[in-house]
Structure formats: C-alpha cells, structure tokens
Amino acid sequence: MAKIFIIGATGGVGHRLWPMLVEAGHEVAGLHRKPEQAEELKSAGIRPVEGDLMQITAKEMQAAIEGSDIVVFSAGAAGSGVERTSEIDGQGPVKLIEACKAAGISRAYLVSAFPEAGRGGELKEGFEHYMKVKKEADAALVASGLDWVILRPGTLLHEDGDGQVSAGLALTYGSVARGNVAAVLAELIDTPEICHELIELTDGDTPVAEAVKALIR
C-alpha cells in the first residue's frame, strides 16, 4: 500500500483514478478547488486538501503532499486561457519538482499530452502556447532526478472506457477515453520498474495490465 496524492483529484481522469486507487488498497489525498468539493471525496475515502494551482505555492504544495509517498499530478487549464494555462498545465508541475524534492518524494506521475495532438485540423487559440508550457513541463520532469513517469493521452475522450489500450514509446495519433488514462496511470503506479519513461497512449485492443506490462524493460 502506498500513500498517493493527485493534484487535480476532480478533474475529468482525477476523478476516474482515485476509486481504482482506493480499490487496490492505497491512501489516497487530493487536491480540490471548491469547497463543495471536500465532500464528496471525504465521502469515498478520500483525504481532501482544498487548494488553488492559480494561487498556490511550492512551499504550499509541498505541504500538502507532505508524507505521501507518490504524486501523480493530472489538473489541466481544459483551454480556459493562456494565463491559466501557463500557471496550471506550466507552472504547476514545475511546483511540483521543487515541492517534491522539499518533502522528499521521489515518484511523480505526470499526464503530459500527445506531441501530435490536434495536427491536421483546426487549432484553437492558445494551442500551441498549451503545447509549448507541456513540453516544458515533461523536460523539467525528466531533468529534475525525480523517479518520473510522464504519459502522453490522445485526445482526451469523456467517456469511462473500456479497459482496451495501445501504449508505447510511439504511437500513431488518436484518441483515448479518459478512463482509460486513468486506468493506465493506476497500473503504472503498481509497477514501479517502470521509470524513467515517457509513454504515449490511444485507445486500442490490449488489456491495460497486458500492454503495461509490455513496457518493463
């Protein structure tokens, strides 16, 4: 059983890993916004820590991950500004490196993005500031001597999913239930030979045990 904390604990695949996190036996904290929030994850087993990635800092972070033995950060802008997105999707694991490093933790988790993500059609304003800030994130993540784990989603898909995946080094493009992400990221966390590794993902046809079981080295 490990101690975990997600930072972005409600958001749309925070919200889907920490039942599977619970279920297999760990601890688990999160980080809310909303104070209504607070209860609905006290209610299942959750230990809330009200907290704002706009405002919050190192120091803060490293307060509340204090005593976990494993990070996994997933909060994302969900394209609500440039200004957010840098603070939340850029600033927000570079926090997390210094607030990591304070309180001693050494396994983060990281849900990054695919580098070919939204290629071919329409950008949206803002993507490829969105894209730049994720990049940066990863390169601080894999320079920063922490036991990292980054994985990479297609698209992100609102759905549960159905535990069928494609994972790998490279893949070609596509989308993936959010599920599914989460899915992987708790399958991740109970095989911690797996490190050092920046693992793109689409939804596919191998079990998600099956294909994250391919990826030990």
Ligand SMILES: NC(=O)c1ccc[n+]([C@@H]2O[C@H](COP(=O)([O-])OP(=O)(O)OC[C@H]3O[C@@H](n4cnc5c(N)ncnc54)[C@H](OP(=O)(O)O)[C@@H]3O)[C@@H](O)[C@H]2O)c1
Contents of the next structure:
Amino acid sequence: MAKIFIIGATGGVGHRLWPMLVEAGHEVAGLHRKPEQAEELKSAGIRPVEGDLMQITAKEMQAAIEGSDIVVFSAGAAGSGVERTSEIDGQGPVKLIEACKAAGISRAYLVSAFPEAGRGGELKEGFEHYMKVKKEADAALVASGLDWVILRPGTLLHEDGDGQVSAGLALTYGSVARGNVAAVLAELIDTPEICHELIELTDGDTPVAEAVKALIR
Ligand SMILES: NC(=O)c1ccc[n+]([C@@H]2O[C@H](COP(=O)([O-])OP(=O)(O)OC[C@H]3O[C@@H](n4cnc5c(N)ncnc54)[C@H](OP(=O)(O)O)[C@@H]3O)[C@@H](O)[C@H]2O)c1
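Switch from the form predicted on its own to the form predicted together with this ligand and print that structure.
So here's everything in the complex, that chain up top.
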C-alpha cells in the first residue's frame, strides 16, 4: 500500500485513476480547484486538497503532498490559453519537482504528450506552445534526480477503454482511451521496477498488465 497524491484528480484521466488505486489498496489524496469537488472525492475515500495551479507556490504544493510516497501529475490547461498552459502544464510539474525534493518524495509519474501529436495538421500557435511546455516539463523531470516515469499518450478519447493498449519506447501515433491511460498509470505504480522511462501509449491489442510487464528491463 502506498500513499499517492494525484494532481489533476478530477480530470478525464485522473477521475478514472483514483478508483483503480483505491481498489488496489492504496491511500489516495488529490488536488482539486473547485470547492464543490471536495465532497465527491471525500465520499470515494480520497483526501481532497484544494489548490489552484495558477496560484499555488512550490512551498504550498510541498505542504499538500507532504507524507505521500508517490505523486502523479495529470493536470492540464486543456487548450484554455497560452498563459494557462505555461502555468499549469509547464510550471505545474516544475513546482511539483521542487515540492517533491523538499518533501523527500522520490517517485513521480507525469502524463505528458505524444511527440507526434498534431503532425500533418495546420500549425497553430497555442498547440505549438502546448507541445513546447510539455517537452520542457519532461526535460525538467528527467533532470530532477527523482524516480520518474513519463507517459506520453496519443490523442485522448473520452472513453473508459477496453484495457488493451500498445505501450513502448517508440510507437506510431494513435489515440487512446482515457481509461486505458489511467489503467496503465495504475499498473506502472504497482510496478516500481519500471523507473526512468519515457513510455508512449496508444490503444492496442495487448492487455494493460502484459503491456506494462513487457516494459521491465
Ligand atoms: N487531450 C489530449 O488529446 C491529450 C493528449 C496527450 C496528453 N494529454 C495530457 O493528458 C493529461 C490528462 O488529460 P485529461 O484529459 O485527463 O485532462 P482534463 O480532463 O482536461 O483534466 C485536467 C485536470 O487538470 C485540472 N486543472 C486544470 N486547471 C487547473 C488549475 N488551475 N488548478 C488545479 N487543477 C487544474 C482539472 O481540474 P478541474 O476539474 O477543476 O477542471 C482536471 O483535474 C493532461 O496533462 C493533458 O495535457 C492530453
């Protein structure tokens, strides 16, 4: 059993992840920004911590995650503008890294983006900026000295998924159900020997547990 803190607990991936972690016997806490989200989390046995990534400092984040064994970052600005993208997708993980170091937490899981996202489409400034800050966050985590895993899913689908994925160091681009992303995160968390890996993820035809096991070196 581990104590796990999710940033982005109320998101498409996050709200599918915590039931899986609770089911696996973990103790889960999560950051939420709207007061009304606390009740749902609490009634599911999740410890809610209110905070807004646009304002939170690394010190406040440290206080939020203190006592956790593992942190998961799956928050995102979801196309709400360049400034919010910089602060949430970019600075969010950077503050988390600082908070983890100060709190003595070593294991961190980051949901990033598939590098080939948007290829062949019209170049849009907001999307280019999103991909740039996602990559900067990846680079900061890789350089952090923490025990990190970075997951790079393809285009996210609003579905629970069928538990069948492709996961690997390099894949051709595709989409992936948010539920499958959550299931892979949960499986990775229970497979601590997978560490310091950048993993690309799409829907596929391998059961999640098998796909994750195949990533053990
Ligand atoms: N969309 C795609 O195709 C795609 C592809 C690859 C990777 N990704 C990445 O995958 C991750 C998960 O995506 P998702 O679809 O689960 O995201 P989502 O449904 O948009 O959820 C985003 C989460 O971030 C939280 N959040 C947003 N702004 C916040 C703030 N200021 N303070 C605190 N929390 C805040 C949201 O809280 P609220 O509930 O309060 O909104 C929510 O919990 C993101 O990092 C995203 O960039 C997305």
